[in-house]
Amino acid sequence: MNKSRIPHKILGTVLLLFIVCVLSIRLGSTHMTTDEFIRGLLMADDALTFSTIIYKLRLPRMLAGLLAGIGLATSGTILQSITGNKMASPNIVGVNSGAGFAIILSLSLTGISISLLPVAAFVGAFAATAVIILIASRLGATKTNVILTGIAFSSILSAGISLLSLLDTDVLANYNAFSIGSIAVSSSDQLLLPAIMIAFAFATAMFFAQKINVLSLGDSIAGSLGINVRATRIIAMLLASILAGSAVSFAGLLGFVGLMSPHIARTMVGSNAKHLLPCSALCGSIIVLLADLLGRVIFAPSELPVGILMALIGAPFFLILLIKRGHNND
């Protein structure tokens, strides 16, 4: 890895993200000419319809994709680093299953307002992670214990989701919309709190980047270098939960972003968390925004939720990783 080229690669990724953001606002299921787009941006009196589409629909959607990509990709990067498992993703800390269980439980038992579902999703995601951390810490918080505890508890929550779905079929429509994943938010105001939490968790992760690097070398080496392995891994898992839970709260159960982005970033800048975390965040945002853009443009005037596009892209990527891992083991 040529370290001197890493800043250039990150800068190039920033430029690509900027282009994708512009395209996300410029293109969509409603066609605009270049002149209409410019007049809409300038909020000309004769282009109020286009201004509404740009500022009320496309801009919030672009910001949602940006934040979702950062949250999920950074979460996946942290988890892959601290567990030593390159197949790890936010699912491993119970984010998806916890959020999903909280959503369907709230709909079934309380008839919660649709506007409050993001709050329930975040609470469920964070609570599930807290339980997994508690159990894993009692067992020593080793890599293996964290992974196995996450898998076991997520399976229990998934069973709970299935049970509640059978008992109350009326909630399935709302839950299915959440489980597919979408960044079609109703307002930019909805993103304010998740943005603050993602920014805080990302900045904290960057502060702990060196400890994450040491932890990725293995527990025994990290311990010999003076790192409190157990405490560092728990803090890292909490950060991963905040990042992914904040994204899930408004984007739903958007899959594969936390798996793909770290792998793509690692081929560009290597495994140093100082470079890997920001590059992965940029890659995650690009992936989400491109998938959303394709879903809007290819099927115009209809739209395909970004979660479906992510599954179509992510599933083959996951299979390729499995095949490569199998060859490496051989």
Contents of the next structure:
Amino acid sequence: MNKSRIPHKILGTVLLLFIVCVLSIRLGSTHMTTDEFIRGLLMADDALTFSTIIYKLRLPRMLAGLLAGIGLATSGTILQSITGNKMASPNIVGVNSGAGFAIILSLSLTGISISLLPVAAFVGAFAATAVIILIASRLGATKTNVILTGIAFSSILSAGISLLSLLDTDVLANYNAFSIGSIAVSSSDQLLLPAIMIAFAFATAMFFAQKINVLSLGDSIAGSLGINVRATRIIAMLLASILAGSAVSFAGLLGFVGLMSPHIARTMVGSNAKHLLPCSALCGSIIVLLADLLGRVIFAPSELPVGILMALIGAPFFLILLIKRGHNND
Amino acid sequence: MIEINDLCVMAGKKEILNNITLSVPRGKFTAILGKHGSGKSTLISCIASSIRYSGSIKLDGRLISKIPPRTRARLISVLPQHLTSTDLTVRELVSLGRSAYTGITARLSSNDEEMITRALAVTDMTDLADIAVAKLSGGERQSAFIAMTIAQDANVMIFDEPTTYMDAKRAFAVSDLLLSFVKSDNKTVVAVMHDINRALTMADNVVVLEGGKVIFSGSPGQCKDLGIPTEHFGLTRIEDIQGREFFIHP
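Next, give the form predicted together with the partner chain, keeping in mind that what was shown is the form predicted alone.
And the full complex, kicking off with our chain again.
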């Protein structure tokens, strides 16, 4: 890995994200010419319809994609580092299901305010992560055990989500969209609390980058290098839970972003968390926004939820990883 | 000096280490020998405080388990036998050896950079510094982790079979390097070794474990005089044409 080229690669990824963000606002089921788009952006008097579409529909959607990508990709990067398992991601190890279960439970039992859903999602995500790590530790905490425990626990939580949805027709109505995953948010206000939580967790993760690197070497070496392994692991889990939980609270159970982004970023900047975390976050946002854009453009004027496209891209990606892993083990 | 008293480790109902009492002298090379399953790696894990145990392990009179991790890392480094395959580059890995010295931003000082460069040089890893550790051979990977441990610059350095995956040339170079830390820098080196001849030649002090107990602790000469290599390890004693004694499998 040529270290001197890393800043250029990150800058290139920022530029690509900027282009995707512009396209995300520019393109959609309502066609706009370039002139209409610019006048809409500038809120010209004769382009109020376009301004409304841009600022009320597409901008919140773009911001939701941006945030969901950062949250899920960073969460996946942290989980892969602290478990030492490249197959780990928030949806595979059960963090997403934990957040989803907490949201559905809160909606059906307490009628919680929508603005507080990110907090419920975080509690669910963290509780799920803690239980999975605890059970896996009892089983020997091997890399495979963490993943298999996560898959098993995730299935239980998914069954719980389905059960709660069936018991409450109001919840059931929202459940399908929630389980598929979508970034079609109702307004930018809905994103305020998740944005604060994701920004806080991402900044803290960057602060802990060196410790995440040390933890990726395994508990024994991390302890010898002067890291308080237990405390650092809990902090890293908290951060992964805040990031994934906040994203799930408005984007639903969006899968595979947390798996794919760290892998793509690792090929670009290597495994040093100092570079990997920001690059993975950028890749995550690009993936979510591109998938959303494709879902809007290919089937216009209808829309395909971003979660379906993510699954269509992500599932083969996961299989390729499994096959590569198999070859390496051979 | 490391003082170990009444050290016991249980795995379920099985006793892995049984009342180990041992002194590791300061500024000496101590080799730990024993057959598979004798408890060598468990003993290292106890010193590293990475597993639970009963009894006490003291470093210069202080209980190791009570020393804060960061302070402990400046005093004692432990390299386990099983090393993670990481995609970090060799240089990035070696720089992690300075974790106990860097501030909260993990920025490396010029002294840190100097230690890293030196650690890479003495382990002959400078040319591989920008390669991902995962892409190295088993022996090179071990050298990279040893370089990280050297960069840690602790006065007590503990290694669990540090040359297992190395070719003979690299293994000899690393053994000589570890010995030089004792002779030139007055560091304390403890190494679990599987090459008995090398251990008896290099070490100032030899500890032999069997079934979780210490069956011998003393100088290499005493170890040979008591017939430990022949009786315990089942080796045959021979002499080369210069009269130097060796132990080989019959």
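Basically, rigid core = biggest C-alpha set you can superpose within 1.5 Å across the two forms. Positions refer to the first chain, counted from 1. All values derive from a computational prediction rather than experimental measurement.
Threshold 2 Å Cα movement between these two forms for residue 153, core superposed: Yes, the C-alpha moves 2 Å or more.
After fitting the core, residue 194 CA displacement of 2 Å or more between these two forms: Shift at residue 194: below 2 Å after core fit.
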